[in-house]
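Only one chain is included here, represented as structure tokens and corresponding to the form predicted alone.
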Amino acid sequence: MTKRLTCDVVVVGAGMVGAACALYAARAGLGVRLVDRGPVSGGTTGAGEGNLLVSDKEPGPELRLALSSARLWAELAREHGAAFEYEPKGGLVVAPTPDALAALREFAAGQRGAGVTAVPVDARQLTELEPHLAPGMAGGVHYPQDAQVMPALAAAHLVRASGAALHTGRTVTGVLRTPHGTVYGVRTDRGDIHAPAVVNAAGTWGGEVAALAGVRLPVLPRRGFVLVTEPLPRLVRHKVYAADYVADVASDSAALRGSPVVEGTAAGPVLIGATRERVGFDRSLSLPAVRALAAGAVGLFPFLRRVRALRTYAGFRPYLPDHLPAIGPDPRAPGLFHACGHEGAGIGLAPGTGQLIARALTGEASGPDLAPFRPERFDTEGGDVR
């Protein structure tokens, strides 16, 4: 029996990756429903700090989805930015000591090569870009194409500009499928959806609702946590980070890692990262990893010693082994789509993503550009596991 459609894309998860592929689609001329369990930036996107990064990002597949994404977020920024508070600050990257800044200098150089603009900065120079900047620096480099948004304000407006049919409070309990495999919906808490295409922007619970589908995707949760200070005037102009950051990014180790990211925000408070740790999705208050925080951002900028930290929080990371997202159609569950596992940089690459997903849905969308993202590459036995 024919079942009768209620939309042409079913979007799992109303973080900002699922926003995004909410908006795109929507833009491609389908017609979208998008489901949460909970409230719009209830998971990761509500506990992220906002990053639009190319700064961390070495030559490859995420570098060209990430600065793809830059300019989607100049483009989105000029429709919405005061609303959701676009700052195109540019980052900065510091090294302590000579060997650090060769180091640095030499990933930068081949992200120039990548398209990145990234511009050497000796001692002297660091302190005219950040006047209150921890003195004994050996350099650094500066990425002005960084920026930040508010990343709850952000999603919530990328959904309002999609006009999805958004439902949250329903949980999704399983991925309808013919008995040929083909998927064409979902199944709620609160009654069925149809549709013939499912994305999953599940984020850290990715690896649940692809599990839902019959197929396994191995995303992680990587526990990370954010000081917050009290208000301060405009002391930090940049994102600024130390050199090791991009170390414990690209780390596949469960144990607990720090490195300082200090960063103002539009509203005052100062910003405080970042931990990565995985220790499932345990929220409870980890002393030595705030510590860490606190400590890193003092050997930054020496004057936050002598402001208050007004809260913590914690949120989780979807990892996935080999630190890409799983973008694209998937060939084990024919209609099911997805763009989650993005880690840390769910919020910079989400337009490019959604962009993706979009022509993916629309049949424009090429092998090259999806195929790195592949959402079958961690099955090694290639099929269907139900």
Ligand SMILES: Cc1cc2nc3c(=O)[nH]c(=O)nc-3n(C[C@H](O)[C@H](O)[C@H](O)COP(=O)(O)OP(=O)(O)OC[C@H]3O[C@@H](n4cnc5c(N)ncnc54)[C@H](O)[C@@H]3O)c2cc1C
Second form
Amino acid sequence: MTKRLTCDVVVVGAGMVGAACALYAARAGLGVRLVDRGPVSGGTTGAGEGNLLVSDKEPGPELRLALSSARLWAELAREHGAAFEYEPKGGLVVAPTPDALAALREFAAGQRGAGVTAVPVDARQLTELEPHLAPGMAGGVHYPQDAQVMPALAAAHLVRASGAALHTGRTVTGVLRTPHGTVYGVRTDRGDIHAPAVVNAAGTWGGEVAALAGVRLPVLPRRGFVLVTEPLPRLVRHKVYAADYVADVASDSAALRGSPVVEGTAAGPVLIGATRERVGFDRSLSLPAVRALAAGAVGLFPFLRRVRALRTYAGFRPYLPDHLPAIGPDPRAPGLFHACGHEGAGIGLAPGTGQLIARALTGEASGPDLAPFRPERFDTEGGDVR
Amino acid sequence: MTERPRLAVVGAGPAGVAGALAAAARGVRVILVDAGEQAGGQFYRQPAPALGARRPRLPDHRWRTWERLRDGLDRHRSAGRLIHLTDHHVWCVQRESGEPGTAEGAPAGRGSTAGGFTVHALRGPAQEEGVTVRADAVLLATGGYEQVLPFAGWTLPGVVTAGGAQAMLKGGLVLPGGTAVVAGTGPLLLPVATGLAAAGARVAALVESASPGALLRRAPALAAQPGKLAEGAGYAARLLRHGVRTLTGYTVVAAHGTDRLEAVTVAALDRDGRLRPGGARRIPCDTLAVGHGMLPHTDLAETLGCTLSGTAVRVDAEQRTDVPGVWAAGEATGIGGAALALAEGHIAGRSAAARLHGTAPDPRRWAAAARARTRLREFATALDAVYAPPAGWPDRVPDDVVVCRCEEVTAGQMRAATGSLGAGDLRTVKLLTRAGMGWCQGRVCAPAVAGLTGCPLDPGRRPFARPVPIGVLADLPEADRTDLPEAD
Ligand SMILES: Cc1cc2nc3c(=O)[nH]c(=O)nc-3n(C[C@H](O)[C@H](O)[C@H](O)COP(=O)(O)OP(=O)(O)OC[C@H]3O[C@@H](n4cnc5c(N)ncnc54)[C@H](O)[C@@H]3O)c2cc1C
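What would the structure be for the form predicted together with the ligand, given that what you showed me was the form predicted alone?
Below: every chain and molecule of the assembly, starting with the one above.
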């Protein structure tokens, strides 16, 4: 099977982001081949959760991408929503103390200025929205734009809907470049695929694919554990998390720190996630991480104490030093495009990313849209941590 | 270091008890942890004392073996060398120090300097209270569980697992039903059929899918086991006495009934495991006991990081896993029966005792057990080759058959996941269909899903060996170094 294949664009990585790139590129009229060394959704997409959040983002480029993605998700859901368990259930951020509530309200005011719907709720309204919430919370903010999908199903159904040729079980081992440096396809363990454009949607392994093309992209893994309970009737209605007020010494300002998100799912189990740990690709069970999730969840919903966790799993978020993804053409390797490094928001940000990539591929993307996500930005800026 | 070293033995079946006795007799403080109310595991299962039954139906020599083991436990327990924690359901074993393998290569190192382990269990029948046990080394004797492959009608009430039927017979002496058919493949079917017959059921047929030819071809390896052969002959005689018809080279293709089982259709198989045309017949019955062999319980070992070979925990000649301080014995290291489990457990216990005292054990001391182990493993390999599920079974499962019972996922949905949605392994089939996400976490259906989708039966990665209350997790000791979780 070494027959050479051709197409307009090869997308490397059949996770959520690759699926969205394939969908919007195909809709733009391009012939797409989607290549993955494993199955569809076998990477981080199958090891995370499906929160589509605007609530946790401060005004800036990521929030803009989240808002445009939220609109696109709603649009996609009109056709496929039932297949991938889309639920526009809204988020509820609760503040345990008056101090935290003041900070949360201020944060929400900033978000409103950026186009987020953020409705302040008092303690009494909290219990109306979430009857099983722990008593004594100071108040919160309701975010109707927060939604949820089942990510593995979303990626699989969007891949199928894209009509792209799918090549699973096929590893990209090289990026083909002319003597002038222009990219003209990929080498795989089962033959070359020629195309004038290659999209690196390899998630946490995006740095490796970039290296195959001879360019640097410092994507690193950030581990997260998720706890899954036994199936329950709907006792948790929104995506609920606590925002606590912690002093951020570095920036001399107030910072909000979230608890794990607790949410019911269409299938019944409650998901509790996720931790954030920088431990490389270590998959071994961390009971301290699991403990932190359990304690956070019980603090919000005391009834969970007696509910059983059936399983826990870990995934590795792809993160870049400034916590923003790399999206767009790479001037260091003409023909190479990146769509990776979405850290803990790759599901939420996928449609917006796919649309930006499709526009970049067809030459329609405008500079300002892509500027914050330039893949070559780390060549000069180093590792500025947000 | 005046404290005696501590060995936690997980599982009080033949392997665990043999290991516990061998270690306790050699100056090790043993904590035997098991979910049952009494020691014995599945093999030496005894009627609950409350039932007042006289004695389970085990052949006499086995009963004597068990009495010897049980007396040993009593002796070590009263001498304070052994603690037996009954009704303790282990959900996780964790290595305490994060630095594995520092003593790699040093013969006395494995086991003695590994930093210790915490065994996490849930106490009591409700399994709501968390308990932790600390130990310097661990012996995993977690046994195996029964494999049942699906067929049309297999979820009807009245269809039970062969092991389940046997457990009922051994534990409660309850008769499962009036007319029974015993079907599937494997050596377990014989005692189940004779047991049911002896308990008063009419056994309409014993349906074994292995072909008489396959049994013959393996005859030399099987004949090398005089004891086993005699046992087999004993079962055969009893089947005859109870008038049980044996159909070898047959399989159950469907169970029929509206609210509960009324009949089964069995059909003859050809050499390649395909149905022979015209070979089907219908047998009325109200109980079908069905089983397709056993699989090792490896969840605890996997979470500890032990390497598996195939579906079993990989061990060396001393029954050590490749994780320092962790031994494994019995069905967890490969299905082979109680006698093999006893031999392996004994070797594991002696090796662990020596290593915990900082000395290298002398394998000549357990030469007899090692010889038995070799012989019984060869026998188990021969049995495996004979009693493999018939090759064509997945093709006979119609699309509408529910295969994952916890989440009610059909064969057709699983086929679609790999066929058109791009799943390519058990994990992605699970993600796209929910097969294996329910209460049993795929322990029951994983082999069936693998067969139906053509995906390899890879280890399941189940960090919790059983469901754990969130409150128990929340009450675990707090860590100092993990990042606090944040919203995603
Ligand atoms: C615990 C946890 C919780 C999370 N919760 C959320 C959440 O609630 N909401 C949210 O939006 N995000 C969440 N995330 C983040 C989200 O899962 C990721 O951002 C997202 O899945 C990334 O998708 P991707 O397509 O970029 O990467 P992946 O899904 O990892 O896909 C990359 C693919 O590239 C393939 N690949 C790599 N190298 C090669 C090669 N050389 N050849 C061929 N193929 C290759 C891989 O096999 C893989 O399938 C969470 C993550 C974790 C770990």
